[in-house]
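Just one chain is shown here, as structure tokens, and it is the form predicted on its own.
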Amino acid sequence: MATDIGIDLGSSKTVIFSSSKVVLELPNVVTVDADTWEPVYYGEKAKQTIGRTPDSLLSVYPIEHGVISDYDLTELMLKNYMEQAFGNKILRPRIMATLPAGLTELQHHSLSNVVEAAGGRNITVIEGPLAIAFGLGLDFSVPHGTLIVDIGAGTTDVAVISLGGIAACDSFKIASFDFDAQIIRYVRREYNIEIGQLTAEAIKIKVGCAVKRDIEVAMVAKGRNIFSGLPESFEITSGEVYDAIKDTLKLICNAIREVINKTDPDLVADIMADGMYLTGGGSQLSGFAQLISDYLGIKVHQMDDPTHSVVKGAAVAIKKPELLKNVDYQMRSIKELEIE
């Protein structure tokens, strides 16, 4: 019977881990009905039926750059996907889930409120950098400035943890998602190709890269020519996806940047003598870490299994909860978090 779950409810999906182990991951998207908004797929058969469904059906994001956007819906989803993790088996878990960094009370709550209808008794909700440093095993008893950067789908989040604290934090609206849509407007204006989401994805995983690669790589991609309206099929090079997303990277890199500009000198010092933790699944992108290294000047330290570092880091602090002590967090139900 699961009795403690670490869950990281992010724009692109959540990720539910117990028992030592990832007991469900699935993309956070739901298929509904466009006249009366009730639920028809969930996870990854809704991903599916994004830019494929008929008039009558409408495939939804509930959560938005790590916030969530249709509050009835996220409870539906997260209640679909706790009954597939765990059927019948689970009473009233302790939960431990994780959002953006610098986020406020209100969304917080939110968050707790949507978990505890799932299903959940108690809950804590924790910045995403907090719940990596927790993974990291860092000592939080020393006064010593850690960098995490978590470069997710819909946010990307940036945050010096000391004493296991987050001395300075920032969440970004600027992360992988934008990869993919600077890849369709690149294949629209070079091409003049209509591409859909997934096939944009699909392209930046095979083929992106943040710095250029030194043997170029290909593939061939299938569109709908924007002046016949007929399918037509283009070969893409990594050279032209960096060039597509060239500008995005350089915004994630002086969102890094502007952190450590707002960072007390000592701590920084630290970072420099340690180095940074990257993290998140939009991290995975080929030469990213060294594109971060270069620009900052930063040894960058890239996590072994970044898109589950936060969820994993989660299920340490809920069987550790000390490790909260110095950022005053506490496991509590939702009554004691309603706003007065």
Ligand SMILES: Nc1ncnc2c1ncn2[C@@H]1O[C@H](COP(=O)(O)OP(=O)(O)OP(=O)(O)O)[C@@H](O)[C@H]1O
Contents of the next structure:
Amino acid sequence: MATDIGIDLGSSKTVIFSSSKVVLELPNVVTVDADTWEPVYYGEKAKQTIGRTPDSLLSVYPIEHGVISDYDLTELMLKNYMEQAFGNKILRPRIMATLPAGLTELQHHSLSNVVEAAGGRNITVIEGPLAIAFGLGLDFSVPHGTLIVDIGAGTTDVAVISLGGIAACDSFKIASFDFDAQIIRYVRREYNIEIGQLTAEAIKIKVGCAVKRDIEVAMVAKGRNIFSGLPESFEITSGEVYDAIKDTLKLICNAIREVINKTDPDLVADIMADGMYLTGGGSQLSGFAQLISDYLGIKVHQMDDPTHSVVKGAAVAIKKPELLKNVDYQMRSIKELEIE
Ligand SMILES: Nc1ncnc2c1ncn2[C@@H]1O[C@H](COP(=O)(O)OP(=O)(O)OP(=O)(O)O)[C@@H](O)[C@H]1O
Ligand SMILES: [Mg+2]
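Switching conditions: you have the form predicted on its own, so give me the form predicted in complex with the ligand.
Next comes the full complex, and the chain you just saw is listed first.
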């Protein structure tokens, strides 16, 4: 019997789904030897070393904005993750891997090749929003527009699905990592303190907000004074974080509007009637759904388990190859799926 595997190789982490559950979820970070580029650590340990490595080591994200930026490191990392997840127990796997919407055929092949080089077989690649549509159980037999927005770490993926295909889409290189970068800049400017990405992410998750909170919250964090070089604590409030990130929040709202503007009016009417589906780890920022809903005047359905909706959808899609037939570039691998 074939094993079905969904793989979401995101800008911040890899999620592998098999036998109805998440079997691996690890940061897409590799610590390498700065001279030889040989991997030293993968995953959680590599993430914890960001900003803390000696000069001889370097921690890198081999996937940027949802696409592979360092092919060799991605291959080694994924191989390591597949071994951690399955050992050598995988029996004739069928793999569905995902990538952002609107990319080139070459980028699809590149992902397929890297999964194959990491030990995968029978690989199909589909766009993340299409996978999410499978997970939502949309009726693919009728022409009806559904807007899906996935705010991840490195990309905001916006797509309108109709008849089981993508009617309009774009993938924007602006997402939750940008909030971290803005928080780092804000703290440097206002407090003369340098903080790392992990601290910025913790601030974003704990006190960040997309609409000003009625009751302000604050937290104490630590960094390094840029003048004295010594460790220093500071307190940062939700209002300050909002001020630091508000321009990016607006850019993301405008990006969604841009895709709606190029969507067929009949499909837009469907979206206005149904509301849109919001998912991705970045969408968990407090008040984000409300901001998008207010900005666009569209009801927003926040999906449960937002960091797994792509991979869970991919696992649904793999079982329904007949529904993927609208999409040309997948035909070769779909034929392989049918032979299984
Ligand atoms: N509670 C939270 N509030 C705000 N942001 C959060 C929260 N939880 C996670 N995030 C952010 O979500 C992002 C990760 O989201 P996700 O797992 O969807 O990204 P990804 O799939 O790896 O990236 P991409 O889809 O962009 O390639 C991180 O930047 C993380 O800081
Ligand atoms: Mg993602």
